[in-house]
Amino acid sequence: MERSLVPVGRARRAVLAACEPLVPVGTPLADVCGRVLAEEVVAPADIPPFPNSSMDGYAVRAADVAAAPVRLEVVGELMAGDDPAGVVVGPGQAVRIMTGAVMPAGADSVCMVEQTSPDGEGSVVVEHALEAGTNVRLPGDDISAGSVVFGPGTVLRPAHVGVLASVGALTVRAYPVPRVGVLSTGDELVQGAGALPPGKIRDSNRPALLAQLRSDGFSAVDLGWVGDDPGAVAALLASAAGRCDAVVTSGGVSVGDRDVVKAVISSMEGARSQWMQVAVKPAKPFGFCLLPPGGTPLFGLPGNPVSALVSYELFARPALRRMAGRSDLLRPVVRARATADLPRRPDGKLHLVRAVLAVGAQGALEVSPLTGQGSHQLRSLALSNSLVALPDGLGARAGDPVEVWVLGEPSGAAPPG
């Protein structure tokens, strides 16, 4: 069992403590979807602002239709958007009205058109009795003037945007979307297609991390690839610190002789760095620092493809969500029945097993491990929608309930064994 391993929770807390939310800014309504509100929004007026019809039909007086069916004189028509001035419903009268139109003076209810029948020119028969207020939307029925529409910390979705537009809040203070630079390092990497030179591999980490950042709603900046050149790495990090809110690197953070990212950062004056061997498999090596001069967070992820993405999930994603003003930092966690054995050996680490979470035939959640659990086997992560979290010990048996971290939507049925 390895010594000096840092538990996942402790490592994450250290990172989160150093990553403060970004300063909120005034944000146009067109750009707020997905952002977190940083202020209280108060309604300046009632929504809806006036009594209006919720149906196409006839505006009437409930007292006139108490003994329905009754014949009423039609004295006018109101469409949505019409000015109702001068339109009055008196005893024995009705006004043709459309959904959303202002209720005319004198009327207190609306009979839907399906419950009426025409009765010659200028009159209508109302076939059912109504109570006052039937099919009438009152002012403030949705939002009352002076009430808090949304409070700080609200994650703004499309319906929120519609509500903000309805109360005239065309600009609100919201937390910015973090702008995150992604850098791959390593002499072994090549870009693009074509035959691979001896000893080389294609860079999959940077494209995957850029895609993951965009999928998570962050602004991703491609910083490119650099070999194991300390000067080039230092220059790229200095440039990134000046134009990004955070930086994600992959490779060069372990204990090897040519872990250049670790070496460069350790030599930076003013860089506050932490280098950890985390008690987790995969994604054990991890580095974190605040780049000078402004303290830009840097997440140093391991170079193996699966380790890089899992380390991102463990540390970078929660911290970036905190920077974006979010309070829900971690993925959802559920309990599911294991469909197969999940063996492991005690080693002091949390094991994260790539798996498929599904809704079984009886409606209960089931989770099935995938083959190919090596830290270099990226395809199995692509096929998974969850990670089974196995604490230190001997694992789990088929049928046992296990803890599952949800990365995507559960499938409709369990995959074949």
Ligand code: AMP
Second form
Amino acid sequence: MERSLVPVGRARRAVLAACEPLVPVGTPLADVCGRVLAEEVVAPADIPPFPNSSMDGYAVRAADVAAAPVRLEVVGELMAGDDPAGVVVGPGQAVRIMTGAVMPAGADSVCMVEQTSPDGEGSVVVEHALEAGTNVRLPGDDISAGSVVFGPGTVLRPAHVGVLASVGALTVRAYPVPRVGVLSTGDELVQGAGALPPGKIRDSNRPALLAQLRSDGFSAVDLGWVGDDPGAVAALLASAAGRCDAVVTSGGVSVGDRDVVKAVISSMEGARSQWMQVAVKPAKPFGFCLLPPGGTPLFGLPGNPVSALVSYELFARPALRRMAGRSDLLRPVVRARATADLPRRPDGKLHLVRAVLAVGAQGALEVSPLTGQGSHQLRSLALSNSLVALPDGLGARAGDPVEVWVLGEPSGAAPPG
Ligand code: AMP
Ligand code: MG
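Got the form predicted alone; could you also share the form predicted together with this ligand?
What follows is the entire complex, opening with the chain shown before.
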């Protein structure tokens, strides 16, 4: 068993403690979706602002239609948006009304048009009795004036944007979206298509990490690729620190001879760099520092493609969510029944097994490990939607409940019936 492995939880706590939420800024409604609200939004007025009809029909007095069917005189018409001034429903009268129109004075309920019959010009027959208040939406029954609409920490989704628009909160204080630079390192990397020269591979980490950041709602900045050249790495990181809120690198953080990111950061003054061998498989090597001058967090992910993305999941993603003002930092964890054996040996590490989580025929969750669990075998990560977290030990057997980290939507079985 390797010594001095750092447990995932301890490594993550150290990283999170160093990554503070960004400073909230006034943000126009068009940009708030996906961001976290940093203030209390109070409704200045009732929503709906006035009593209005929830149906197309006739505004009536419930007392008039108690003995329905009954014929009423139609004395006016109100469309959504009309000013109701001067429109009054007296005894024995009705007003034609459309959904969203203001209730006219005198009326207390709306008979939907489907429960009336036309009765020539100027009158209508209401077929059924109504209780007072039927089909009337009251002022403030969605949001009342002076109430707190949303509090700080609310993750703003499309419906929130609609609510904010309805109360006229067109600019709100929200946490900025972190701008995250992505840099690949390694002399072996080539960019673009074409035949690979001897010993070279294509850079897959940078496109994958850029895509992952964007799909997680962050703003991703492509910092390009650099060979194992300490001077070039140092220059790139210095310029990135000035224009990004955080930087993600891949490669060069292990214990190899050319671990260039590690070398550069370790010699950077004030960077407070930390190098860890994390007690996890994949994604054991990990580096973290605060880039001078402003303390921009740098996540030094390992180079192996699966390790890079898993290390991002373990450390960078939660920290970036914290910077974005979120308090729900980790992926949902569920328990699911393993459909196959998950053998492993004790090695002091948490094993994260790429797997497919599915909703089984009876609605219970089941999880199936994929083949190809090497840290270079990226395709199986692409095919997975979850990671089985196997604690140190001998693994699990088919049928056992196991802990699963949910990375994507579970594949669904048709619900019974
Ligand atoms: P390193 O962490 O730099 O020692 O790299 C570990 C492994 O990951 C090596 O096999 C590298 O060739 C590979 N690797 C490093 N960076 C990338 C990348 N950007 N895309 C694909 N593979 C990479
Ligand atoms: Mg390398």
